[in-house]
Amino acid sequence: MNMIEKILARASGRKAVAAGEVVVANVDCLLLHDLSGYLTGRVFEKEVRRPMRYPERVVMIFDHHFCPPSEEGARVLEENRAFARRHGIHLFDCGNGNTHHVGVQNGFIRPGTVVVGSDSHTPIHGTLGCFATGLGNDSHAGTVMPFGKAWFKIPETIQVRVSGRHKPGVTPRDAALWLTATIGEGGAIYKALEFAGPYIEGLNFWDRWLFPMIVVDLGAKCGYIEPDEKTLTFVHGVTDKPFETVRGDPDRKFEAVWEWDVSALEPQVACPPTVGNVKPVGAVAGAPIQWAELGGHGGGRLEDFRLAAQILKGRRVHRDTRFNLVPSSRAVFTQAAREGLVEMLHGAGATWFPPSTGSNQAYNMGAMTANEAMISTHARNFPGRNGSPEAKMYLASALSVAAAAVAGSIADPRQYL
């Protein structure tokens, strides 16, 4: 069996499972953000009306309404706080960071476990060697909260093997964007994608993070990287809770093996209207940019601020562009301050925001008019996601985002390195 099959077999009390079978599995962690938590909580209390079986496994993070702009938004958080107190679940209030980074950095996600969440990018936690996937709010309220369980159909698994070494100025985010376009949106419907190969093995933990992040837009059920020493070192650094590492059998079978080499890759940009519309940066260079942002589930990492500093050193943000910096967690902001990145980037004209999900869906920031465009490290760029449906949203690496902030338009970051 492969890793996902082993995890789901153990979680459902079976010795073995095979693709296509349906299992009812124990859930080790439920991740909710403020919006989904509000919806789930109402259904759980008004419709399900049972005790919460394992409140210690439920985590709610306020990352969308991180500073409510309206009384309505404030009431959502008020009700969420009361819900958390009534049921004894873990609550991370405004300013702690975005859902996935907070969950990981506080030790709630561990190898070999079953993780579910309301956010569609929950498969990102497969980076730690667990089975992680998104479920609907009613599933959380109806099965996970009262019983600690959820049902799953075992997916077929495809191995995505990546090799090669980047050219200077090209980053793992460029490779992840390129893979999204190459595999295609909907190109892996209900599959499990195992990311492997010498390229993946050579990445640090937070760069590996960028690959399971893309699987939901490929239509996959989950994505994962088999845990190795890098994974275990990271996990032991954030938690002392016990876990059992799970790896696939050496002779495990895959539905298919897809292989790519990223050595020739150029910096990539995902252009409107979807994440799969990816082009080399040269094809869109010169497009005006009014907003640039490092943040979101794929950004706001310490690595992103370090990359931006390479571009901004000795330079300033363009007068027609606003450059938003949104740490993924308080831990990231603390380390950025220690390294002098906070002062350096602030001095270059960028603006720091509270640790959160940033302008994601413009709940607190980042709304644009029809005439504006943003380039960011966010995970999605659908029309209307940040204000007007006619506004343009581009996705790129931290290097390319910082280069655009300096140029006032999309630019090849290699000219600034």
Contents of the next structure:
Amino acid sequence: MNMIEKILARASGRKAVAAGEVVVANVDCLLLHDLSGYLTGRVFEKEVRRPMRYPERVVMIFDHHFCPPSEEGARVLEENRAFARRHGIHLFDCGNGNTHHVGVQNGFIRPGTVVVGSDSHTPIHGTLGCFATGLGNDSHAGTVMPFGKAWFKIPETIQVRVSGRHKPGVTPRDAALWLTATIGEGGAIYKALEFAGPYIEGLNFWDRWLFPMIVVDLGAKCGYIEPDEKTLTFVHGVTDKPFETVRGDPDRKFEAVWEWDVSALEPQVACPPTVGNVKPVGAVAGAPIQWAELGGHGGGRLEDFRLAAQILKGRRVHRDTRFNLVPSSRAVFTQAAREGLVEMLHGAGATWFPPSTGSNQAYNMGAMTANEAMISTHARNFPGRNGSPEAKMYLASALSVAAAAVAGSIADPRQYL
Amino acid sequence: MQARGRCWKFGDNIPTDRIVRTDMIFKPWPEILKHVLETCNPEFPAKVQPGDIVVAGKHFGQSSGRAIAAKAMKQTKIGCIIAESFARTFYRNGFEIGMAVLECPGITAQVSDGDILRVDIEGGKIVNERTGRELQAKPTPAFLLDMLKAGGLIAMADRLAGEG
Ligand code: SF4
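Got the form predicted on its own; any chance of the form predicted in complex with the partner chain too?
Below: every chain and molecule of the assembly, starting with the one above.
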């Protein structure tokens, strides 16, 4: 069996499982954010009306809001707080960071476990060697909250083997964007993707994070990386709670093995209107940019601020562009301050925002007019997520985002290194 | 379980954000229903009739896993959704809220907007009354048909958790 088959077999009390079977498995962690949590809470209290069985496994994080700009938003948060109190679940209020980073940094996500969330990027936790996937509100309210369980169909697994070394000025985010286009939106529907190969193995934890992030838009159920020494060192650094690591059998079978090499890759940009519309940066260089942002599930990592600092050293943000910096967690902001990045980027004309999910869906920030364009490290660029449905959203690496902030238009970051 | 109605045809990769816009998610149903899928077909919200059948291309319902997109489709009282393929969260949410969704590769080439379709949901047989052609959807797992008959996941949750 592979890693997720083993995890799901254990969690459902079976010796073995195979692709296509439906199991009911114990869930170790349920992650909710302020929007999905509100919808789930209503279903749970109005339609399910049972006690919360394992409140200690349920974590709610306010990340779309870092400070509600409207009474409606304030009311959503107020009800969420009351819900959390009534049921004794964990609550991380505004300003703690984005849902996935907060979950990881606070030790709720551990190798070998079953993690669910209503955020569709929940598969990102496969980076820690978990089975992690997004479920809808009714699964959470109907079976996870009252019984600590959820149903799963065991997916077929494809191994994605990545090798090579990227060139200077190219980052793991470029590789992840390129893979999104190469596999294609909907190119792996219902599958599990195991990311492996020398390139993936060589990445540090937070760079690996960018790969399971893309699986949802490929249509996959989950993505994961087999835990190794790096994974364990990372997890032991954030929690001392016990866990049992699970690894796939050496002779595990895959439905297919897809192999790619990133050596020839140029910096990549996902262009409007979808995450799969990816082009080399040269193809869109010169497109005017009013907003640049390091934030979202794909950014706001310490790595992103360090990369931006390389570009902004001795330079300033262009006068026609606003450069927003959104740490993914409080821990990241603390470390950015320690490294002098807070002062340096602020001095170059960028603006720091509270730890949150950033401009995603324009709850606190990031609304644009039909004439504006943003380049960001976010996970998605579908129309209508940031104000006007005609506003343009480009996705790129932190280097490319910072280069655009300096140039006032999309630019090849290699010219600034 | 049968459905019969007008076919509303949509393209590939329709995200949930276009089924229910994200700024609508806390609004009351009547308000949401005025805008369902409107950016894909402005006539749909006003003209969709109970029993109508939504046909879509590949990867319908991608993006957010919030059940609200599936719930909004159910609220329009359509008979079912048939797509070349679905985003898995949308497919799952469909059955969990008690709405039939069928996967039928090749369907978009066989039906036009406005055709009358007849669908046997359990057997997966789809008849286009205009052309007389018959299509066969992929079989739906028995477990999901049970869920659909129960009216959705919450209605069968005790049984599913082994506590019913
Ligand atoms: S990107 Fe933001 S809105 Fe989208 S699924 Fe993730 S948290 Fe939710």
